[in-house]
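So this first bit is one chain, no partners, the form predicted on its own, shown in structure tokens.
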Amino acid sequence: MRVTHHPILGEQSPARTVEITVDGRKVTAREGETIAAALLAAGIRVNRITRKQGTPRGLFCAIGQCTDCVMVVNGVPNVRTCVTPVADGMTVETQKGGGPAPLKSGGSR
């Protein structure tokens, strides 16, 4: 669900939309807003589940410092998605504890 009027910032503006891949669901984004912003208007709420005691955490803070919305972006894992914009082709999926090794350099773990 999308707030498209607001009482004081009134009527949402149009944008051109993306498609990014969601532990492979498709899902239409607006070009310029965050990762935790178009999982929540696709009514995904989990984006990582914690090492030790295995619960799922969301978005809280939505300003980058809790940390509890970072995902696995494009393979990188411990990306905050409340500040990091949508791309188009973006692949994000729920991380799992402090997610995969980061790639090295020629793509391999």
Second form
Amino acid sequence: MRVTHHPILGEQSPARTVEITVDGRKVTAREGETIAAALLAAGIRVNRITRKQGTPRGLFCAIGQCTDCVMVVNGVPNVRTCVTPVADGMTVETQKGGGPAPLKSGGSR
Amino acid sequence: MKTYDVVVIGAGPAGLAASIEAARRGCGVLLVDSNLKPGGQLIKQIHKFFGSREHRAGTRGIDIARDLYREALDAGVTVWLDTSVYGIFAGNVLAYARGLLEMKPSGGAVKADRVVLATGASENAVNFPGWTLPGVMGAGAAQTMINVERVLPGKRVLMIGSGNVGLIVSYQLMQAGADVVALVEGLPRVGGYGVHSAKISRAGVPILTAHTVSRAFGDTAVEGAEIVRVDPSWKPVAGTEQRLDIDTICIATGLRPYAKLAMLAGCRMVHSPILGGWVPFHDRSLQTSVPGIFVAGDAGGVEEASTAMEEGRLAGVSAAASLGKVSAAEARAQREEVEARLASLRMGPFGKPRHDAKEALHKAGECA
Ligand SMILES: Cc1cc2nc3c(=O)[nH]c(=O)nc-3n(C[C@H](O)[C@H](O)[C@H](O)COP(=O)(O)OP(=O)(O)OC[C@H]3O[C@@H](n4cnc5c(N)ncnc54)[C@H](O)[C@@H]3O)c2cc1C
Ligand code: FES
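I have the form predicted on its own already, so could you send the form predicted together with its partner chain?
Starting with the chain above, the whole complex follows.
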């Protein structure tokens, strides 16, 4: 849910919108916002699934430190969606384990 | 490889202040930050700061960040955003990655005659069954979402921890339109300032001291939580469990210094619970055990934006002085001024323990 009215920050200023594709679904986002923010606004809370236990993970630190929010963006795995801004035409996929790149054995994800 | 007099890592209040002071004394300064926006933690703080007038109390964090950034640019500081330093090598060679966030990655290295580490802090986590579910997040993460991104992380929130961060973020979640269903605190009393707890109590949020969260429910994300009363040894009291209908759990159980780079550089680390855990040892000029590397702000002990700014100033003056940009006498006088302001900030029931911890830290270096 977006915070359009705010007692201190005021009305949210209008922004250009961009369209991204999340696991095949079209999502409209505000230019300049992070991927994680656009997903939350669209009600999507799971960013990745862990490799060993197959459990879901979502936003945790929102400042790029913890890697819980990593997803596959434009085919690139391990993109921290909480600090990476959206761009028009971007494709975003839930990351399963280490993502599509071949995993080296002994990886921790 | 390009060489700078001073490279400052982290553009929060500490790093911005250090850059400004060093640049004003004639140093060539490079300031880097991994984020796209300068200001560190300040960019999400929309409340008016407490403290004294000279520390900009009454000003909102976001405005302080904007003003400091402008001052840094005016002072001639070179700023590289979207730049993360990931290694420090012999001779203060700093390896960095740029453009990660704009998905145009590049990398390189710069050499620094002096380094100021101003990398801030990270939030502590707590473990309980279900704590890895999406919807469980740091209070700082929720604050970033509502105040910077203007998106609610959830509608019904359980806050864990009654320090200032837990209290302030609870209030800001309500300002953004969320319901804070309860705030639990394991200790028998509230940790933060009375003004902040009064504000959220008045707004109707139950502050449950001697309570903790015992589990989070949900399949793919948080759908509820169970809280329980705890005895003075933090043992759950059977029969006091309550189930809460919430969709988000925010953790505000403190911060710890984010000082990975200091460890990589081989700085001697000292453990200080009051300062948030392992901190790089630093002397009164804020120099670590590795000559030429200084530390300032939360990275050298978790405190506040006001102290971070003053420490930044001190590190900037010290770095410039060690490069001979100001005379020893001038540097001493300037340092004493900042130290007096730091001492005034480290008073009272919250400040005094930090003052003592910093003193103990300086002493730990002297007898080593
Ligand atoms: C909810 C909340 C409320 C607060 N309220 C107040 C208040 O009212 N008054 C007050 O005085 N203080 C307050 N504080 C505390 C204050 O925000 C912090 O103490 C202060 O921001 C610390 O400043 P800093 O410069 O040390 O670190 P930060 O502000 O954390 O900045 C560190 C910067 O370093 C960057 N960085 C880290 N590692 C690297 C790397 N390897 N390469 C490049 N860049 C890197 C980060 O991106 C970040 O921008 C509050 C904090 C919170 C969370
Ligand atoms: S939520 Fe921690 S890196 Fe994105």
